[in-house]
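Only one chain is shown below, in structure tokens, and it's the form predicted on its own.
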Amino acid sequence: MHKSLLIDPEKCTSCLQCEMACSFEHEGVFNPAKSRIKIFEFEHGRRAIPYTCTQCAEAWCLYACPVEAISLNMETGAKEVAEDVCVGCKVCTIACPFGTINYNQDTGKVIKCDLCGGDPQCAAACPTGAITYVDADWTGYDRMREWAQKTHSQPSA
């Protein structure tokens, strides 16, 4: 069974440890701008939500790539970008409905979450448990909708 990242926004303190761990794992530097996971803050910083590629079952990025640089890792279930194949056209960034594929100015290629080969460093670095790596059946669209509805129905302060 595949695993995926489960994000609990209520536990996020916006400490950026996930972004730092990700950038170090993939780029060798502690630089949130080079991270494949991002912290989105809203309500003037009162709420923070980590977000990254959800590894969609119907991955529009994969199908949109004109050079087939994005492929499915059968072991982890991650949709991975082959940097040596990617031409940096950014079509996948347009195809992704969640905006979780980014362009790396340094390489001229796109970057996205690859689940760190099955050991996601964002989850390992999260001190509050806001990001965990769980069986894929425990995550998904229904949970996102449930949380969004809960957030939408709460009074704003």
Second form
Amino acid sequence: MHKSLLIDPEKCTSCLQCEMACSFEHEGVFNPAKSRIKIFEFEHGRRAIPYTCTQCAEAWCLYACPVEAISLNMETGAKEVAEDVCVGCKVCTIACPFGTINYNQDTGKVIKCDLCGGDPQCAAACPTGAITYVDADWTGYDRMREWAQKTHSQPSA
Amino acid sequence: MSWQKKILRVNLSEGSSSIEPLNMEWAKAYLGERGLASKYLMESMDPKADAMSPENVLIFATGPLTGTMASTSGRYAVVTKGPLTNAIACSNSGGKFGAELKFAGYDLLILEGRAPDPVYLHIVNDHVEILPARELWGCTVWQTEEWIKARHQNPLLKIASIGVAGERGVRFACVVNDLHRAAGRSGVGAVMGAKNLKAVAVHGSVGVTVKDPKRFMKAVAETKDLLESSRGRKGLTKYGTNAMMDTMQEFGGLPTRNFHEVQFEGADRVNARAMMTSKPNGHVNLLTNKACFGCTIACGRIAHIDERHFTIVNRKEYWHASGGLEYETAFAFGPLVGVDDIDALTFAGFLMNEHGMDPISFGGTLAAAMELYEMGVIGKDDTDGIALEFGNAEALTVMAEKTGKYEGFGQILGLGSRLMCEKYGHPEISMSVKGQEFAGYDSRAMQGMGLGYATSNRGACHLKHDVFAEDMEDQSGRGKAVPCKESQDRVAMIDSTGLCLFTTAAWGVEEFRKQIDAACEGDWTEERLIACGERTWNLERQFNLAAGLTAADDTLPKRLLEVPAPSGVAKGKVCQLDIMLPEYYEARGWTKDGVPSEQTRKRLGL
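Mind pulling up the form predicted in complex with the partner chain next to the form predicted on its own we just looked at?
Shown next: the complete complex, the earlier chain at its head.
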């Protein structure tokens, strides 16, 4: 069973604990500039939205890579970059429709979310539950439940 | 580790910048942020220099835990000589700017001199540019942030800037970062304006490392858990700081109509509940809460004004969300000036952020002007035709905008209450200490708060001590001196770590110690940490004494010392500063004249 990151922007306070956790896990340093997940603010700070790789089933970054540096982790379903193979050509950054794979000037390689090998640190660090890690088939479960609840609380006709 | 061990020093007169190693001996004696910047300030300038002169030095300082995963790690301090008080100023702020400065590789940014023409600073790691800001001069804070990000095609820049109030020397102008967070008090924005510096824009990708990552992450997880489960934290997250309005109202410590009263009949129309309650037309003031960098509390409010409200009905540019009411803003624009219109309070709050002004001092100055108006000392001829009566919501919002734009009577309000009241021959009307206006706690009901106000090195301030529990317990001045002194030292330490004071809702000194000790070199004990705080307090005091302040400045307005509280728990009481102050000097190891004794200086290595 694969799991997916589930993002609920309504709960995000824009504290950036996720960005620090991500950079710490991957680079050993607190550094949002090297985070694979980013928080975007809209409407003068009213909305904060976490955004990262959704691990496409048919991953365009993976197919675009000319040196096969990106591969599927069968355990987690993550598309992972092999740093020792990546040549930094950046073709994957063009192929990705969502912009969630990016070049890192310091290493000359690309970086993307790898689900931390199945224990995503962004979800662990999130203080409000805006980022959770759930059954990949049931990312809609909570929202369904919420609507079901609303239906339940309607007065019957 | 944890310190970047680097300082960026910019000489604006010469247009030059240099990167220096951090003095680690000082870092270990003063930690960072407030303490370390105070030390650098003392060593970089003559305390007698005019606050608005090029000889004043302006320091932006991060702490050792700024930019780490510790909760609330977004704090930075702006330290300088303040034009409102002519004393040392240290204003701290959250948002995301402070952490970004640290990520760029700096503990401190030291600004000296005065640029011949308006400039802004553009910092990306080691790349530092002083760029012309002539086009930006006259712009609001919000316009400035947008302009700089567009100009550099870099949305990742974090920006701290001033509005027209700072440019024109409004004595309580502040430095605003990330649209609605501010280094608010003592006029640090006016100093930035006097240096012809419009903004500091920074992006960093260096990051922050800690000494013992494994131990640090464990300490961070434990302290976060403690905060998460605390009642105080839950209240701040849900209601924000404005939950305090009800406490002060019930207690009788809510300064109303320039401290003539201590309870406000309209409190329940401007409190935290009112922000969350739907008006008859369906409008709800509060939209959501928001965190500063690294913060797991998220006390910040995001609010919007009813589009049908008289303040913005014809001004679509304000039909959007922005920073909502904190307690101090709600108090200063509500009870203190007698206004109970929550949309007007919110709009005035927006204007403070947009134009870069301290709401506490603006509210305090407006309240004094209202009293002068009701006394007949000033009239409509002086006030651009506006009736400055207590309770007039239009007077609040119009004057907030005039002061922000430095127009008409706003130029007089921009003097702050002390100079304004002196100008009109009634210095006793100014409710301030060392020229800085009071926060929302009346020191007749809260005696220890009164002592804290009187002795705070930056003038009246509620955030430099913590005797709240003692004050709620007992309404006399007895036994307040020692807890006041001890909490001042503790708070000075916390203000120097890079973390937020609100973590004390759940944390004691040990929680700071274990995070500092895992992150920073040196063996950190609680005693050593507290000593950093006490050293900082005494150093600030020495700055003020050298600047010309004396024990005579450690006092309160007569209204609090001689006029009894009209209602509440302290009905019939005055602030017993005369009992507390000598005890306080003794507890501090100061002479009767309020000067740190040789023994005290020696003990602290000053």
